[in-house]
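Encoded as structure tokens, the following chain is the form predicted alone, with no partner shown.
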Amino acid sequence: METILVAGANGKTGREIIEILKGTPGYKPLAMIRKEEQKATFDLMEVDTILADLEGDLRAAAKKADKIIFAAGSGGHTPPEKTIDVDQNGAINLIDQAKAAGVKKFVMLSSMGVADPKNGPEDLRHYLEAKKVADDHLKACFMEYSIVRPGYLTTGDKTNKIRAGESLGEFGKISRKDVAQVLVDCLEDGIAQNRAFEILSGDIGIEFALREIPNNR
């Protein structure tokens, strides 16, 4: 049994992931909230959590999961210095004590644009930085991982089935509930290992998208 620490659990993209962790054999999700009081919603879930903050102390967190996915995020509409202290700073914070602690994977929920943000749109460039730099750095940290780049979430059903690829050469949609499912299935060994991809809604199963993506490194 792999214990999975979820960061971001108390968000939308989050949520979906700790159902999905709950139903697959092998995962024990483990919830990373910010505030004690988010701590019931879990326990109803009968999830275990960990109180640790992106922008203080990640060690203890760290050493307790097996895998990591990173789901947590401004949303690109904040002031750009919580942007960086949230989407830069804290996600590289926890890809270090991650390689500290010895975790296996790091799953990092990414954003289509971030492989060039001076083409993205002008409000979210900011933001489209900061994610630059965190996934750039989780790639030279010699620690095996999966950076998937979604376009826009949808509130849309589960369809399982999606498109990917290192570049898809446009912008799209995609429902939360398959971006959760893919970064679920990226935590499996040898899956999307060390790769950067972007996925939006299509019509190839998730599984077999995932492993048409060859890996690297």
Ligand code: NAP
Contents of the next structure:
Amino acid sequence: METILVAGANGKTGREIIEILKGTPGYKPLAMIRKEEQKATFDLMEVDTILADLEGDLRAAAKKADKIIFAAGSGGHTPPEKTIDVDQNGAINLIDQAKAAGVKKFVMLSSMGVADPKNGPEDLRHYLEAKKVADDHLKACFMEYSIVRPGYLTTGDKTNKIRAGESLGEFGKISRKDVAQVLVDCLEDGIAQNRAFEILSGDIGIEFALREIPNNR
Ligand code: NAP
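For comparison with the form predicted alone, please write out the form predicted in complex with the named molecule.
To see the whole picture, the full complex is given below, headed by that same chain.
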């Protein structure tokens, strides 16, 4: 049984990830939360929690993890400096502690547009740039990873179908439920290994679409 630490477990995508992990044989979710009062929700689901803040000491959280999904973020309505503190430096903090703890794979929820922030919408540029610094750090740190870059996240249903590729060449949408499934599937060794790729809603089964992404070992 592998323990999967989910950073941002209390968020909208994070909760979908926890649900999927609960029902996936071989995985035991560990919800990383930052407020004591958030624990009750996870207790009801019989999911273990650990209190940790991306801006604080993450050593204990990383040491408990076999693999990690990063689904946290400062949100669109925070001051720009929070984007640097959380989406960039918070992610780097967790990547560094994961590396030090010997975590076997780090799955990053990134965003479409991160590969080339200069060409992204101006109001998102600081966010895309911060995410790129974090993604580049992950790529350079000699830990196994997958970097998943979805388009606009919706509250739509799970379809289990996507389009995936290094660069899809257009913007679009995808449900958080489908994104969560992609992130969980990427935990498996040999799936999108050491690759960054974009996803949108589509008509190809997730499992098949991910196996079409060449690994980079
Ligand atoms: P969300 O509901 O806002 O969840 C973000 C989570 O991050 C929350 O649980 C929050 O904790 C946690 N968090 C924030 N600061 C933290 C810190 N310092 N330490 C630990 N945890 C912290 O976000 P979402 O809608 O699920 O989206 C997840 C991510 O997807 C976004 O952050 C973004 O990077 C990426 N993304 C979004 C879109 C989009 O269209 N929205 C598109 C592409 C990619 P609390 O619950 O305690 O507040």
